[in-house]
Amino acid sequence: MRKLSGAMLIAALLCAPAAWAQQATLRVVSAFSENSIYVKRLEAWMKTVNEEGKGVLQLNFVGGPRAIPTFESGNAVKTGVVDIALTTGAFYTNLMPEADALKLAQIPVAEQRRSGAFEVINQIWNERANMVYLGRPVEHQTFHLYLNKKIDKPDLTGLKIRVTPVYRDFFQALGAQVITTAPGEVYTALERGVVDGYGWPIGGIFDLGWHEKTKYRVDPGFYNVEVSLVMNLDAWKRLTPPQREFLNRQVLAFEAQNDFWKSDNEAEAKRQAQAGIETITFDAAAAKRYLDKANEVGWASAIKASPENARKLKAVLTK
């Protein structure tokens, strides 16, 4: 320091607050549970975001749904508590019905944004929630109903399942009495025996201890669980472009890890296969009247609640 002039010295000065401003620092949250593979994989990317971050941009992760609860995950992006959230359409169509159709895509995420998928998706969200469309690190993965009792046809009279938007109008129509609670009250449900069963996807009922209260899983799994980055427009209007250009490579590098979903989704099954799960499957024609009934109520469901923009997403996510 001894060796800066005084010239020098003010001028170092004068410029560090506009080098500073060069770094923007986002405000992360996941409305999946801490210790969810979710976030682990979230948390395992922002590190390395950070690392290459370093002048550029910084991601700093707030919490779980300890700080923002599962279904406000949508609303504090939308207004700008948080900057980004890992979240699901199901957990914010409280803002946007049409976000649950997500789950109703028929092709990957990268062909997506070679089709212009991606672009019809970002023109609904900005317009709707406030909000970019950032990308979808987790794919490959069906949902599934898990079940306490046994049943051996797609009939789900008598029995209550927990559900969220993904499962609901699906679970209904097989006949189910449903119970919409956020995934951090799933436990004490299956405890109390308030529900016989529940939506999730294939991986991840150990990472809450669910496997000691479930007995079955059926099959075949449906839908394409859908878990993405979502920002807030105007934190992303604020960035730099080499910011965003920063951070939508990011983004693309973990959609490019995808492929990990395929070996956990194996990796789970087998899992639960070994925790004593026992796996219903029906006849091939039921296994089919299943996935068709699941497949036609998801998008009569959000035609119903948003008749136009779901209209526009079957038209780019479905082939």
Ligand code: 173
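Mind pulling up the form predicted alone next to the form predicted in complex with the ligand we just looked at?
Here you get just the chain by itself.
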């Protein structure tokens, strides 16, 4: 092999640090609409990342569902069409059904990081979907059942409920006739009586206008709203160690703001009451049956879909 001349060697050494320090730009998409609180908080976080990451790493927001359809967000990350998505496991169960099990976590994300749960999650996400599970910037939110017909016990027999995969099996177990529609069709479905209710987090119904056609919210809430940042594994590997460290640090800072959701829950419940949405509250025994059923059905569905990985997740995500 021919030896490098002194000039060539100096040039190579000078170029190496420049290549190492080259700024990376990652494309980010959201599975949620641009006017949602999730995206508003994502954009605020990205602004901070880009201000602090000049010369190291930048995030370029491609858009929401108009850029990549909601249920294609996972595949877009897997195939590298985009680098990062703000999404939820329920939106990419077509790639890996065990992703929906994250809603069943009983321990906070900070504890998941300390306990080794994140390593288990990432091993599965790497292998099953070519993804890195970066972090979970939404916590402390639960799902609720919203209705236009009053009930006094956890029985949905005879009711037509609009669902997503998150709570489809649970509502079916309670006797509901479940109907799947795009979010944009829910308002009309409520207005025309096509559905008697729907499942949704405590927040967000005002963004969609659904409060105008909703009479009741059922308490307690069930499952944990799981909104996370996932990244293409190949894009992650292309980052330099300093870039990975910077991105991880920024994700941790995003997660450190998760107490926001506690106050937001209170504000949303108050806003719903002011809008005339009444709260249906079960007695203690019925509430326990309701929540026990939700968890029983949730884990049974996850284990049926992916026995080995769901059991691994259950072992690290439940108390």
